[in-house]
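In structure tokens, one chain follows: the form predicted alone.
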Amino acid sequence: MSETPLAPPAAVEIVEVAPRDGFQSIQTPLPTVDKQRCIQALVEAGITRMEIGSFVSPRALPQMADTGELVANFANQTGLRLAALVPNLKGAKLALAHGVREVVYVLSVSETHNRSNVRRSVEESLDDLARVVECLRNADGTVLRLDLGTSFDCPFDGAISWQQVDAVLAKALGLTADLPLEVALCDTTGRASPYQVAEHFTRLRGRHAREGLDWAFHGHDTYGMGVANALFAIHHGATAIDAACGGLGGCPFAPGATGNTATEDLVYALQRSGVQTGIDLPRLLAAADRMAALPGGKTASHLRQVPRERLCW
């Protein structure tokens, strides 16, 4: 009995997160001008969605202290959607005050990781999400994304079941029922496997599908599963995939979580499969070289290790 080949998706949105998840992994604050050069290189490579930074306490993450300045420098770039991550209502208000209209609210499924990451319980984060939602309702043209950290694994508690994700997601969706929303399932440690990713997306989408609800995946390549996990997420309902140019980054509150999935590795896999991303791969590799040259940065890109003359564009 013959089987129908798995067809590639018609389109996939790449969300570049190196300016946030990548830069924050570097302990010593980078000069703002160096960040600007890296971001400009990404824009020139064709990146159209970008998480440019986060509005958090500069005491907790001094690397993110200049996020407002970076937003001001790139807010008028034609065709570029800028998002900023926030952990609380104060961060959301700062993002809006700086002209950000795509707010990424983060909380973890794991109680232990949420306390480590944002210094409060999951229930407290959900309470604050309700206040953020009210704030966004009063701001025209704003978009909310919910990042669910440790959706597959926690560095402290181990494997996370889809039922654990569902328990947190159901409460969050109850607070956002009248808003367009993108939910990102985040593999914070990189320990997810492709079939675990498939099960989580299949189960959760089956339970919570609704008009105006989109799905995304944020992965790390700690165990070499980044691209495979992203492809499984795409084929089970994710329409946006986070990646970091050069594979730069890792969660500072997740021990062992090294680089993000490299944008160039993911783009290469998609383009070789006939999926057009609108990204210029040679220019993206040039941007990855710039990321790799940042002092204190750790990159993990497979494609950068292949001699350029051997690459099939």
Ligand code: COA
Contents of the next structure:
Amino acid sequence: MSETPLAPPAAVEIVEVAPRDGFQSIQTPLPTVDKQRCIQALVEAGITRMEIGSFVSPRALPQMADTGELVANFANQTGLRLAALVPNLKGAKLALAHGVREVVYVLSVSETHNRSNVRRSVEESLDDLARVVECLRNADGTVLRLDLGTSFDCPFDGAISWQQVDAVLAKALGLTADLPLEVALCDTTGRASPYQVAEHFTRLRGRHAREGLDWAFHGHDTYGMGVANALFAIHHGATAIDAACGGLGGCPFAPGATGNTATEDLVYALQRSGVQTGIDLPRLLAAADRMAALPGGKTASHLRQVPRERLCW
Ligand code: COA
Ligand code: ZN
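Next up, the form predicted together with coenzyme A, please; the one we just looked at was the form predicted alone.
The next block holds the full complex; its first chain is the one shown before.
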């Protein structure tokens, strides 16, 4: 009996996170106008979902202090779904007040990383999630995404099992019960392996599948596993994948991690396999060139190194 080849999905949603995960990694805050030019280039490349920044303490991350201004600039862009990351209720309220309709609430599975990143325990982050949920329930037309940091590996404690993720996810889902929700399993360090990604998605989806619950993957490319991990996530139920144009990034609170998987590398892998992403690759590479020219920006992308005339579009 012959085996049927694994069929790629018809479409995958790409969430561009360079304006958040990428720009926060550049030590000297970028001028807002430079960010605007990069974001405009991403829009012109056909990006339809974007994490434009975060509402966090300006002392913790001065690089994100102009997120409100960026939201105001791009909120009315046709066809662009904007999201902003928040670490607490204050961030969620600020996001809503600035017109953000999609709030990304971040907490880490690892106690140590959660304390390093948002300066409180996982339990305290979950308590605040309950308040954020209440806040969003009273704000019509808003969407919640949960970013579960260190879902595979912690920069301080090492490997994270799917059972550890399950323990936190179960509590979070209990708090969000009837809300539509996208849960992103985040490989904060880039140290996940494709089969670990497959195991976590399979086990967790098996335990928590419900109406209105979608799954996403957020990966870093530190160990060169980014595209492979994303593909394994897609084949085990993720319908949205985070990536950063140019492979920009490196979380200030995750020592040893480099940038997100480069959007152009992921788009190339998908489009060469016939998967629709809606993204124009030559224009995306033009945006990546712009990212690479940012002072202090550390980029990493395979596709940018290939002579353009040798690329198959
Ligand atoms: N947005 C803007 N300002 C905020 C804020 C938010 N979401 N949350 C707190 N602040 C302000 C407070 O008002 C306070 O300001 P003040 O000193 O002028 O009164 C100050 O920040 C400290 O507030 P506090 O509640 O004591 O927070 P903290 O110092 O314990 O820091 C966080 C906790 C979560 C606010 C901070 O660690 C943070 O912003 N982390 C961001 C992590 C991140 O984005 N990581 C990368 C992405 S995963
Ligand atoms: Zn990240």
